[in-house]
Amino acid sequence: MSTETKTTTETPAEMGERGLIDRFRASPFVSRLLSNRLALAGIAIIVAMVVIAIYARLFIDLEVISQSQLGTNPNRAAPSVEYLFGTDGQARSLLPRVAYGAWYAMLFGTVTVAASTALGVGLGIIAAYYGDVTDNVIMRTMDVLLAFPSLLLALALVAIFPDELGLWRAVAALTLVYTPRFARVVRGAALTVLENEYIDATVALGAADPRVLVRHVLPNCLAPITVQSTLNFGLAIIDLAALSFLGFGAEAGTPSWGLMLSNGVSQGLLTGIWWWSFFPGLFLALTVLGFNLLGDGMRDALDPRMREAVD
């Protein structure tokens, strides 16, 4: 009676795939993230909202639901089962106007988030491994603009920019006002990797500065980079919202979820058209707290000492 043997066989790609997945699971901080519900909480908040903006920005038309619909739906109209958010003054639907809302949130946030922290992280690092009057010169400029409020820092930046450019200046001056927070943060954590002796080590084997900030120095931050720019994101989004509902962000007619809040508190809160804010309002409640969920998670999960560090 004979046995057979069976043998898989499997490509290095597949090893080195299977690899990073048991390496993934058997993470401490993905356990801890994992174990910590209000963390979850965030991260399924965050996966709704993306979902909801990437089915927007392919099946919504953004220029028929930027255009009147008067005399073809009702003015004003209560939620209802044709429409679920109600219409506002232009009888234009509120469901794919705050859905598109949430393609707008994440795009600019995105950009706002990675440009100012692209920057924050560069000066940070160069200041740390510099010192002296380079670091001087940078952090000082830093606690210039740290020592404005960061709305009203936003609000005289982006005046300086044209209006023609929409929600996009405010981008820019959200980058300038975030650029200081980064750049202290990844200072601090930069200055506890320079004092390891295998960056003398390396040093003195000849490496270049940028192989040194790059290779050695910046690997060793990114714990409190990601946390910085995870709470930082539901930050953007509601300070976008903010400069739109001020009249310096989004131009009249996008759908942008700030705006919309601003129509509706001028035009329909005190009339008793409650939903033309309060769903706009609502998505981006949720959005912040869904960000700020997963940011603090992580941040308790990569170290909880790191809460003094960020805040």
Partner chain sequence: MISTRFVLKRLLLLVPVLVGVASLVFSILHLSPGDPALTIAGERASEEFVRQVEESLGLNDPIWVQYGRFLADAAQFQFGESFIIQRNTTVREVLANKLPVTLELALYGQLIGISLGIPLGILSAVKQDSITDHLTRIGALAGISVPIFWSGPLLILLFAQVLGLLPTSGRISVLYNVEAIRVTGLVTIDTLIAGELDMFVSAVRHMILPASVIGVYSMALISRMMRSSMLEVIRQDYMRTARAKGQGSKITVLKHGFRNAMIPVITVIGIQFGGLLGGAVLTETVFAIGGIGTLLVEAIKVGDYPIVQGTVLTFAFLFTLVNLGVDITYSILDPRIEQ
Contents of the next structure:
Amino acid sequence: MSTETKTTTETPAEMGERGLIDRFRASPFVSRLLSNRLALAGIAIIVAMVVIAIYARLFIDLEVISQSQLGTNPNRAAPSVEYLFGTDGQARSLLPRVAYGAWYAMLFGTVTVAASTALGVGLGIIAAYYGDVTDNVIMRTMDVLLAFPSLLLALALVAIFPDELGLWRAVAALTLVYTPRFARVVRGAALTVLENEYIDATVALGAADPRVLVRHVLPNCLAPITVQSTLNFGLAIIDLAALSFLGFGAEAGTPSWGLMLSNGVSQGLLTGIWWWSFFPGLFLALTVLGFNLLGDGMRDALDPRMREAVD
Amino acid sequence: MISTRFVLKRLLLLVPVLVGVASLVFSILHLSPGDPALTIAGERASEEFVRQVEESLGLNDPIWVQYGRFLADAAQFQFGESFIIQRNTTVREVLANKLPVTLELALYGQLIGISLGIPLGILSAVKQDSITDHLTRIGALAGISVPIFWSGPLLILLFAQVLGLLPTSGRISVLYNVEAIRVTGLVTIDTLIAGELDMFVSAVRHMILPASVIGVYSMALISRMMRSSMLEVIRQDYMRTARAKGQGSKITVLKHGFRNAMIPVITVIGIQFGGLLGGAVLTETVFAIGGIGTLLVEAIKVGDYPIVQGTVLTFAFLFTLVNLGVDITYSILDPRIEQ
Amino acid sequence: MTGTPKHSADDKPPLSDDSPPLAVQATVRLRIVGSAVLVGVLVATVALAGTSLAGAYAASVDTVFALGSLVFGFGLLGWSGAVALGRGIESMQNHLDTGTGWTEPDARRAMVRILGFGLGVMLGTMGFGTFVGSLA
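Please supply the coordinates for the form predicted together with the partner chain, as a counterpart to the form predicted alone shown previously.
Up next: the whole complex, starting with the chain shown before.
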């Protein structure tokens, strides 16, 4: 008894770490994922977008591409060798703007997904740990939030935050919209871990602290969280762009894909200036497709139910 | 069969739904920054005038009195006049004008989603793991990866500008005066009632692109649900028995499986209608169709609170009604359910 | 803290169908709503007393009441949603992702707690406000 106690109380962090690397290397999840060609295509797209985003952030001057270039560049010029994606209504070359849009999408997408993951992990673990009324109230609240159409809910929430926040307003609203998905995943995984005697022993020994739970549970639900984050990343990028498109996101001049699309559609589409909305949309759709392909592949590799349906 | 009692019970649910939504709207309006009196009076209005507006809106009463009044008004769908978007017009009038537009778009979108999603889902399930199955699933995935505000412009570009087959935006050609023949507000129906075939064709041609764009989203979800539900039914024992008896497997599937597989799909169609309304907001913006979706966005932007209230309640009302319809269909399909 | 984690939300048998006689059910429900309302009243009173002492009374009455109506509306909507869409949500979970043991009676009970709390906050604000108003 006493030796057992010692191992369980002393090593959680260590075990979590070792378990993680081992699990990654030998996991059927990773090998299944890597044998899925669609998922690989998804990874390729995402890597390319990340490279573009970082390149844009490092080498493109935001000030220059945000300002009007009327007089310097040809206005609304069709794509050519000099202006690969053409120029927009203020004579700005679209290529660097679209590239910089990748940075915005990745940055704000990451913040949104990270924030909702953190909130969801917290709520999910609290729900699983305390059980009973707490569990019921938290999880059913999450269910109601899930039942709302996400864009309409985001619109309602955006209205609460002050205008000055710009794109951050959209990020805050969407964080709240996505939290329930993560809370559900984490709670499910946490319950499984809690049912292990191993945790019972730790808890019975007086470590009745949610922090202990976090240390035990997190390593065990890393895979489902990652899948959920990946699938949600695509959604976050679309919804952020949608809010910008409707006028609740980026300020005028910002090279975000949603805003470029909005201007391109309202000012360029009917007069035949197709490139203005085409290229931002193409990059947006490609990025989202990348995340969806990867996320779908991950889900197939992970979830036994899904696997059953696929076989 | 469905009893009247069941329908009445479900209709009664509209009361808590609307009170709930009204309470949410009330709280959001009170928590969000911005002063309605100042919005109406204008930024440069005199202090005195702002006070007058406040008085007339009852903003000086205790908040619970305001809440009670708000609920009473909402119960009668009475939100007063629009502040900004259409001054001196009651919210009811504005909504009555715009609601059919969104309704029409959502109905055709849903129709396309169902009539494509169900066959695709069945095909995918029956030919599981074939090329058709993979293509359908990838297609559905690509469909939801492309945002409406890009697929819409692309379709306009291709069908309207390059091929010149379909009109770019609006509901009907500007040459026609739809208001003159308005009965239901749904242009495709009104033109038929009036017997104006030219106008009907124009209305349908205008509807094709937006309805397809919005329909793809429901198609993706419905086909996924249909596939999963169909696979489950196929695996069930009685289906195996039927196949063992020598009945052709595909015919068996269609005969016995379809009805059972439809039951879970039907229930989802109702929930998914909410997403469709969200999609309508974007679609209306892209195709310049002024329905309640764009109305809501405009109203939030400029702070036209009565319109915001009216629109949100209308959305909730629609959603509940659609789900009532779904429930009724469900109990017809599955007589075992006793209410 | 009791030590052993309880997560019985999913294990409990549903309260509906084959369950105890109506009178007992009604008492149970009343107790759930009642305690939630009481907690709400208490929270509202404490919050308002706190903010009044800090000297921001007028604004805080509005805010607290609005927050109460937010919670109340949310609970009410969730309750009717559970009743109206229960079946749809259950089958969607069965077919599209791993089921989490969502059941309609469970959801309704949770929502009754939430809306009761919101109602309590609103009532508490009203009571406190009327009381302060009568002092002035």
